[in-house]
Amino acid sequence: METKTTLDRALGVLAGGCDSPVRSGWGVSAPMFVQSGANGAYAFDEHGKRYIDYIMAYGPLLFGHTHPALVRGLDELVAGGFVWGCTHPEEIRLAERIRAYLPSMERMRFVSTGTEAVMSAIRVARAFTRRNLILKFAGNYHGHFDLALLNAGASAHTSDAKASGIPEGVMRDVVVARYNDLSSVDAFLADREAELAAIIVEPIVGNMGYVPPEPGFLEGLRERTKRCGALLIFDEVITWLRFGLHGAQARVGIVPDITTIGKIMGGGAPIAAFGGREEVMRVLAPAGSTFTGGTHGGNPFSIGMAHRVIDLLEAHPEYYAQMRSLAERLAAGIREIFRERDLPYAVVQTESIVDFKFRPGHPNRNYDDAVAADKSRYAEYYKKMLARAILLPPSQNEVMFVSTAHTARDIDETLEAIRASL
């Protein structure tokens, strides 16, 4: 009898062979990478081969895999159980710690995923304004609920809304503008300002490659929401903690009405939150009539993990400089390789994120730029890097994440692989 491969077995029980489409390798026409373990900066395939990992669970692993401060003594966190269904002191203390760093989150509520956080934030915005229209941006990824998937970034590939199970009614209540383009925003809001409940945006984008806001863009969104009586929602699921304890909102100097944060605060454990101005959050039951809730929200295990992450960052403020230095080394090395080969690709780097696209000219400014990149070339590059034991995201819409577990030697080994692969 023929022995089934891991992929055969996966296809036999998992829809599409995976739990998230990007993992299948379809974006790079490659076989699915099957991981059997991880340690520090390294992932191991099902045969035990070691790879330098730049996926880092798509961002949340600031300290790499299995940092001792996060994986030791887990019995203490679960001694009283994984989930209680009751409010507890450590949940309250975590909310106080978060608010100290993100003062815009005057009141917050814990959930389990970034998708839940954004979905709940939009419900709150609609309840507060008593309006339905949401304006979002092509290439910004806000999770996998209906509204969020229209022209999303990451690896969502939702070009046909009806075929994707998104009802026509949802499409009537959302408009998708071009990031970094206020004229696009104005065009979509013409004659509809009175319908606008919220503008949701990644203040710094990490899901169509790395894209920072151009000067005046976020300020323009803030001005427009105030003018029309709508709310501004910052999706900081990627950026909070990746860009420091004060998040992207401190870096860009804009205070949103609602903020969403995600699993990075738990070191990858399932925890997220949404929060904002007290008067806005007051619409939530039991104070108001808007319901959000879930048994796992604020569960003691995930809350405990989040405390460990913040403890680690507070005890080691040098970690950010360490990651930044490694990312700068990586970016500078890639630029030098491009100069050697006269390749016209822009390399971008901020803090611990490094990115380039197979598209000549300036760095990505919007989703139009992202989709113009050469996907087939990235697919070949991905496969050649994988053969040299470098694990990159299996989609050109993603970025490279550096962690505290990476070393200068890892960076140099990666640069050798890039030089050979190109």
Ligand SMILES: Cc1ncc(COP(=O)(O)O)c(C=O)c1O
The other form holds:
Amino acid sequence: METKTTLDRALGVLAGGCDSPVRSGWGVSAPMFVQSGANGAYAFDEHGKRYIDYIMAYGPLLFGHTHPALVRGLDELVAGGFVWGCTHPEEIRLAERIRAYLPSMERMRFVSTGTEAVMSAIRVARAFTRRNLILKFAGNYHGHFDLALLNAGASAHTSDAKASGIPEGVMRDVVVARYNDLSSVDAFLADREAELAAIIVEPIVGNMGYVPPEPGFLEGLRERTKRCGALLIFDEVITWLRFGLHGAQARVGIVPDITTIGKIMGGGAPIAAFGGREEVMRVLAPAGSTFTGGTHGGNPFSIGMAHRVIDLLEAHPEYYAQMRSLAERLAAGIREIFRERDLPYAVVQTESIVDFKFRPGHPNRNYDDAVAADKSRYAEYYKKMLARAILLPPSQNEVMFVSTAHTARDIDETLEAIRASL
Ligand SMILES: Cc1ncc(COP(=O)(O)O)c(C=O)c1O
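For comparison with the form predicted on its own, produce the structure of the form predicted together with this ligand.
Complete assembly follows, chain above in first position.
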């Protein structure tokens, strides 16, 4: 009898063999990486082979896979069960802790995923302004609900909106501008300012490679939303805690009206949140007439994990310097290899994010740059690195994440693999 491979079994029962298309390997024309375990900075494939992991679950694993402070004593954390369906003191305390770091989140609500957080934030913005139009940016990824998917970055493949199941009605009320380009924002707003409910933006982008905002860009969005009576939503699902406890908003010095957070905050457990000015969040029921809610929102398990994450960062302020120094070592090493080989690619690094694209010239500034990078070259590189036991994201729109679990030795092994692969 023929034995089925894991891949065959996956394809036989999971749609497309996976729960998130990027995992299928279609972005790099490679077979799906099937993972059987993880430890610290390492992922293990189904045969038990060890890989240095730079996917880090697409962002959440700031401390690697199995930081003892996060995985120990889970029985105590769930002594009272996983989900209650009632508000509880630890949930209130978590919101207070978050607000102390992100004062713009005067009132907030917990949900389970970044998708839910952004979807809810958009509804609140529309209810508050009593307008429909949303302006977003090509190459920014905000989750997998209808509006968010138009021209989304990361590894979303929804260029044909109709075939993607996004209703025409939704498309009428969203415009997609170019990141780092205020003139493209102005062109869209020219005759629709009065319809604008909100501009949503990743203040620092991690979904079309790593793209920081250019001076004046976010300030320009803040000024335009104020002028139009619209709201500014910062999607900090990747950036909160990646760029410190005060998030990207403190780094860029701009206060948004609504913020969404997720990923790292749960230490691997599913939890996210959205929140903003008190008068804005008042549109939510029971005070207002806008509904959001969920069975798992604020469940004591995820809330407890989020406390552990903040505890850990408060106890170890040195973690950020540690990750930055490893990321700098990695970026400097890659730059050196490019110099040796005369390769014309720019390497970017901020805090624990390292990124380069197979496109000569300046680093990505917007989605046009991201799509101009050489996909087949990246696919070849991905496969060669995998063969050398380095697990990179299977899509050129993602970035490399360094964690507190990575070591200088891991970085040096990675550089050797890069040198050999290129
Ligand atoms: C900036 C940003 N917003 C929202 C999301 C959606 O979060 P989730 O995958 O938890 O639904 C993501 C996921 O990658 C993201 O990067």
